[in-house]
Structures are given as structure tokens and as C-alpha cells.
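Next comes just one chain, in C-alpha cells: the form predicted on its own.
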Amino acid sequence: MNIEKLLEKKVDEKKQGQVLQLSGSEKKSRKMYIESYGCQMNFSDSEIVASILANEGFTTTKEIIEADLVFVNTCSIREKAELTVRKRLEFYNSIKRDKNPGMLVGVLGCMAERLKEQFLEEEKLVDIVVGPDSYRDLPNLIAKVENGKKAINVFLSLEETYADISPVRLGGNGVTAFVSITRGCDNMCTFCVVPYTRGRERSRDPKSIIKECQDLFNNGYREVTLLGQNVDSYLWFGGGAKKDFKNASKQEKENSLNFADLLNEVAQINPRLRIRFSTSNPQDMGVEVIDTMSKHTNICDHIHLPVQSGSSRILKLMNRGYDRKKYFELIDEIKRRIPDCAISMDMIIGFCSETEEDHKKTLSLMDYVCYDFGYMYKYSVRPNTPASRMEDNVPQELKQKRLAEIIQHQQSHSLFHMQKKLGKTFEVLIEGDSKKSKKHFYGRTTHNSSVIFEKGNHKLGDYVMVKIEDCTSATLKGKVI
């Protein structure tokens, strides 16, 4: 089915910028600090959670001592993020009883679904716990708060994609931005909390996706980032958002539209917006998002691809759905499909009963694939997930031994890749200064590959060419031509 009959070509005239305008100015002026951490996702949510409370009169600050409202947005995938978060609550609340007194704390996404009451009866670290699908709830919760009352909700919706919510991007470079297609989870990963803390799968409207897409790049945007804990599983009926293709009716089937679907029509907004996607999970991925990807320029030739772990007895203890054959199979179809493009990874070192036969395989997956870049990791059990039931049985010594050992693997394939770009000429698009010299700009390949260069007359949000003449394991360094 052709997405534009679904779509209304309506340009929203008003540019979204970095700083919160307020919707609304017969309402109070108060100020509001938000921090995100963890996946792209949770950086989204800031977006529309100040969007919420822009219609009460809430603008952002960078200061968070003149702040009326502090937010943190939150991360349970690891031990070690939620341990970031109770420090930083800890500093707040400091400032709280020094310096602000009024000033109200929050808890927002998946730590604050996890750990609900606790943070905000036992602990009384917050004033306020909101999980990821009760934004729309925030102004009622504030109102509570500020009338004495506790103020938590953390209901798990079925149906909230906050698709009717123009998100304000929040301290961006008004070049990229990231644009949310899917929430939740329905693979239950046996280490993961997201299906717990974020609830079950619902694909976003695609007419509300498009118009998005198409608004940014009105407003200046040059790149999207498509956005889901899992993008390939996005489906989306005429009739609403649901999952169980099986049964659903001839009609609905005709009507439908699956990731490639949509990929293929937000490619289609324009010749100059770049897109890109994350996360992709191995056993979702078709062949179709591929040839997708290999029949528009702007889709940028990258795919993020965790394997968490090359053993297939982990994966099958994982409850991946796939193994290590059926993930090679799926590398092969990429590189056959886009011979040059970039892969990267999530790894998972250490998981419950892993030997070093297992650590080994998953080495060997590594050097099979040769991916471009990725995310590596130390297993931490996380609470209430099935594999909390299993024996945590690596030694951390061990696992940091793997762990650095796997790093420095990955290191040698980035290097590997880079060098292979020394002397060839790339398309980046400026995306903001070099953190190491104003006197250079930061930017991207299509392959997600950073580089660093001189301004020269140049922008952000141009596009320029490239040549590449140094680069380390994470930069390459070149001159426009």
C-alpha cells in the first residue's frame, strides 16, 4: 500500500529548536532541568516529555540549581547505569536541601518502572516516579507532589506511542534527530529488563512518522534516526497498531505496512535527508529491509546488529532466536546485498555458565563478521529477569580478562576498517565542532564512521566531500575537496 494516500502534507510552520518554547503563556514560568541516559530511546522520551510540559509552562535550563523541576531519564539494562543514576539523585537531592529547597526530583523510564515504590517510599530519594508510558500523566503527578501527595505512575500501556506529541528537541545540534517507530519489546531476551520496564511491542502510526520526518527536514534537519527496541518487528495495520499478523484479516494484510515499508517511504521525503535505524534484533531482520536500504542513497550504509554473544549455546541460553549459523547466514545476505556496508555489534562477556570454549567461538565470530565498531560489555544479572534464576557463575576477574581481551579484538577490526578508507573521498554531513579544536568540524559517513576536518567556509548541515588522509581506531581525519 502507498503510505501518501494515508498522508496529509501539512508543513508545521513552527521550527523546533533546542531551547523549550512555551504553548501556552497564560501559564507560570517554571524552569525545568532534565538529564537522559542509556539507549537513544530514553533520550527521545526527554524530547517528549518536555514537549508535555511546555503546555505548563515549563522551559529547560542548563542550570540546575534555578531549577523548579529536575528530571532524570533513566536505564536498567546494566548494573552499572543504575548505579550512575542513585549518584546522580544523590547530587540533586544535595542541592535540594542546600541550596533549592523547593525544587521537586523525578524519576523517569525504565529504573523508575523497575523500582517503583522504593525509590519514592523506601529510599525517598524522589518526589516523583514516572514510567515510560505515563508522560501524559506528568502535569497531574506535579500537581500532587506540589499538594503534599505522593505522585507515581508506572502503568505499562498496550497502546502509547505518543504519536500525536511534537517531541522538542532537547540540547541538539538541529541537524540530527532521532525519531521514535516502536516501543516495548516482545522477544524476552532471558538478561534483559526492557520487556519489564517497557512493556509489550506497538508500532507508531506511520502517518504520524512521516509527517515527523518530513517536518525536520522543513525545519533544517538533515538526518533521522529511526527509533525502536526492536525497528524490524514495526507493523502496522489500516485498523491500528498490532502484532498478530496471522489473524489478522485479508483486508488488514492488504493494508499493512512492515519496516521496509516504511523505510522505503521516509527515504522518499527527500534526496537529502539521511536515514538511519537502531536497534536491529538478528532474528527480525529480513532480506527485504536490506534490499530496501540497497536501493536508496540516503539510507545510510550501516546496521547495527547485537549478537551478544558468538556461542550458540549462550544465544540459545539468551534466548536470542537464532544461532551462530543463522546470524552468519544473515551477515552473508548483507555484504551480498551492500558489499561496503558497515556492521556493528553489541556483546554480552561473561554471561552465566560461559567457558572459555564459548569465549573462544565468540572471538572467532568476530574475526567471521569483522565488524566496523561496537559496544562491549561485562554481564550484571538483573533483578526479576529469568536469567536472575540462573547461576552467575564467571568470576569478574575472568570476565574483565575476556572483556579487555574482546576489546582489544574490535580495536584491531576498527583500525582495520579505517585504514581501508585512507585516501578515498566520503560524503559527511556536519554535524557540530570537533570536541578537540573549534577550528575543526565533526561529521559522519554513511557508515557511521566519525570524522574530523578543517571549517574552512563550510556549516553545520552541509554536506561536503572529504578525502581522508589519517585516522585512528574511532576518527578518521581529512580535508574537504
Second form
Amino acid sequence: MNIEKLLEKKVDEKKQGQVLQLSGSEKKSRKMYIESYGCQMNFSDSEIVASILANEGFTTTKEIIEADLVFVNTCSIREKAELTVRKRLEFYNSIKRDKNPGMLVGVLGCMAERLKEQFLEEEKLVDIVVGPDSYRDLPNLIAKVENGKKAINVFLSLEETYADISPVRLGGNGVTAFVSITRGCDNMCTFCVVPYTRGRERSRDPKSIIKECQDLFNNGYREVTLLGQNVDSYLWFGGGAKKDFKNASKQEKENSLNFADLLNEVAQINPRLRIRFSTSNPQDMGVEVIDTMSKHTNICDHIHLPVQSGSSRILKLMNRGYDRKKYFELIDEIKRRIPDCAISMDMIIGFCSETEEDHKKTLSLMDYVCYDFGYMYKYSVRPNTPASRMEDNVPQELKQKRLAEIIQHQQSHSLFHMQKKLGKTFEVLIEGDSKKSKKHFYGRTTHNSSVIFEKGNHKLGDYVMVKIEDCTSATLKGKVI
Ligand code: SAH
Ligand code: F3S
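So the form predicted on its own is up there; where is the form predicted in complex with S-adenosyl-L-homocysteine (SAH)?
To see the whole picture, the full complex is given below, headed by that same chain.
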């Protein structure tokens, strides 16, 4: 983004703030503070919440002690994620007691959906509980609380996609943005709480997706990440939950749009708009998407393809819908069509009944794929999921030992990929300052590798060619040429 654009944007943001406060003067100007945990979708949802409340006269603040309303957008995916939120609530309690007695506290997202009324009983501090499909109801819920009542809405919808709401970009860099394309998940992996907390899968109207991406580009953004629990199963046939597709009319079926079609459309907005997407589920990703990626240079050469285990027996217990062989076939297709494509994964270690032999299969699968990077987790039982009725019988110490082994394995593969890049030159989109030095910029290659380099005369949002001179297993260092 050039400086004029940046300034224009700043002025616009200021104006917007004033407008919000002015129109708020009729309603009383109020400040909202929001913290998000968990997946990218939650961060994206918080921007929708900020937008809904901007219409009610709320501005956002980064200072909790001046907030009228404090929201925490929560994650339930593992027990640890929920414990983090409980700790934050203790912290809010201390702020409310000592510094900001008037503040209202709301819990949003997956934990709100999972615990419902129980939350209000367990955490006396909490005034509002709102599930992921009920954010449009926030103004009513807030009014209810202001009238001295507690408020809750955890209704899950078959249709809600917030398609018409333009998110207020919170604390972003003005260069990269998340754009939701689907909500919910129908896959029912046995370990996973998401189908219960985010409801049935539904796709967002493609027109609203294209418009949001186009607007972002016009405002100086240079990268969008299309988000969904399972992006490859995106299917637009005029609205409704995906499960209703079988009842769609002949014409709706003929006019339907799948993920490859959508990618193709978004890629054509502008060749200088980079496109990423997450998450791909191996059971739904097909060659059509891989071919679409290879056709457009602005679709980044990186696929996040969570595998969860290398053992077909465990994959079956997890209800993942593919086995080791099918996963390898997909990897082979990707490597055949986009030879240099970066591939990353999620892995669950120590799922119910995992043996040493299963664990070895996971290690050997990792050797076959040689992932660029990965996110690795110890299995954590989630209440009321199908796996919660299986025995969580891998002892903690063994889970920890296997996890350490898997992490070490991944680090050596990551380092291998980074070292392969030494001496080569990559196009990098500048996304911000390096965390460690104000003299350096941070950006990413098409393969999603982080690169640090001296700023020179470049600016945020520029594409630069960087020659790689040094690396760790997580970061590349180089010089702009
Ligand atoms: N939709 C994505 C996953 C979303 S959850 C997919 O298709 O895989 C993100 C990751 O959290 C999952 O990939 C999984 O590795 C991890 N995860 C989910 N439930 C978990 C649990 N109960 N214990 C440990 N890790 C879990
Ligand atoms: Fe969870 Fe499986 Fe969906 S991991 S989000 S149920 S694809």
C-alpha cells in the first residue's frame, strides 16, 4: 500500500470513529474491548462482532480498564484452550473489582455454545453468553443486561453466514485479511467438538465473498485467507445447509459453485492479490482444486492438510474418512501437479488405544510427506464427543514422550525445507515489522515461510524479491535484490 493510501485510510478510520461516536451520542457512546482465542475463524468472527456493535455506537478500545463492554471469544478445541479462557475471566474479575466496576462481561464463541447456561452459573462475573451463530442478537442481549438481567443466546442456525456484514478489521496490518467462506462442520471426527459448537456446515454467498475480497484489495490489502473448517466442501446452491443440497432444484444444482470455482473467481480479482485458504480436509480435497491452484500464480503454493494420525486403524476410530493409502494418493497428486507445493499438517498424538506401532506409522507417514511445518497436539478428551465414550488410555507421560518425538521429527523436516531455500530468491509480501528488530520487515513467501530482511526503502504491502542467506527451522533471513 502506498503512503497516500495509508494516510487516506487513517483519515477514513478517524472519520469513521467520529461518525460512530456522533451517532452514538444519541445512544451514548460506549467502548468495547474484545479478546480472541483459538482458530482464525474466531478472529474473523470478532471482526463481525465489532461491525455489528459499531452500528450500535460502540468503538473498540485496546484498554480493558476504559471498556464498557468486555468480550472474550472462546475456543473449546482442547481442555487447555478452555483453561486459558477461565484464567482470563479471573483476570477480568480483578479488573472489575479494582479498576472498572461498571464493565459488562460477555463470553462469545465455542465455549459459550458448549456450556450454555452452565457458564452463567459457574462464572458469576459473566453477564452475556452468545454462541457463534447469534451475534446479530448482541444489541438486544446488551440491552437486556443493561436492564439488570443476564442474557444468553446459543441458538445454532442452518443459514447464518453473516454474508452481508463487512467486518471491522481489528488490529490488522492493513495487508492480510481473513475472509470466512463456510461456517460449521458436518464431518463429525470423533475427537472434535466443533460440529457441536459451530453447528451444521453452510456456505456463504459467493457474491458477498468476491465483494469483500475486492473491497479489501481496493483498500490496499494484498492477501486474503479464505476460511472454513473444511473449505474444500464449499458448495453454493442458493443458500441453506450443505446437507440440503440433495433437495435443491435442478436449476440450483446446475448453477451450483464448488470450492475450485470459488477459488477461480477470487483469483481473478487482481493478480496482485494473494490467496490462501484453510483448512483443507483430506477426505474432500480433490484434483480440481489442485489444478486451479496451479493455474493461478496468485494462489499460494501451500496446502494445510491436517492428517491427525499415520495409522489407518486410528484414522478409522477418528472417523476421518480416509486411510493412510488415500492420504498418500492425495499427496502424490499434489506433488505431481505442483511439485514445489508446501504442505503442512495438524497431528493428534496419543488418541484412544494408540500403540507404539500406530505411533511408528505416524513417524513413517511424516517421512513420506516431509511436511514443511505442522501443529502437533496431545489428544484431549472433549465432553460429549463420540471419542469421549472410548477409553482415553494412553498415559499422559507416554503422550508427552510421543509428542516430543513427533515435534523433533517435524523440526528436522522443517529445517530441511528451509535449508533447501538457501541461496534462492523468493517473492515476499511485506506484512509488518520483524518482532525482534524495527530495522527489519517480516513477510512470507508463497510457501508460507516467514522471511526477515532489512527494510531499505520498502513499505508495508509491497512485493519484494528476497535472496535467502540464512535460516532456522522456522524463519528465513535474506536481502532484497
Ligand atoms: N477442520 C480442521 C480442524 C479444526 S480443529 C480439520 O479438518 O482437521 C484444529 C486442530 O485441532 C485439528 O486439526 C486437530 O489436530 C486438533 N484437535 C481437534 N480436536 C482435538 C482434541 N480433542 N484433542 C487434541 N487436538 C484436537
Ligand atoms: Fe473438527 Fe473434523 Fe470438522 S477436526 S472441525 S470435525 S473436519
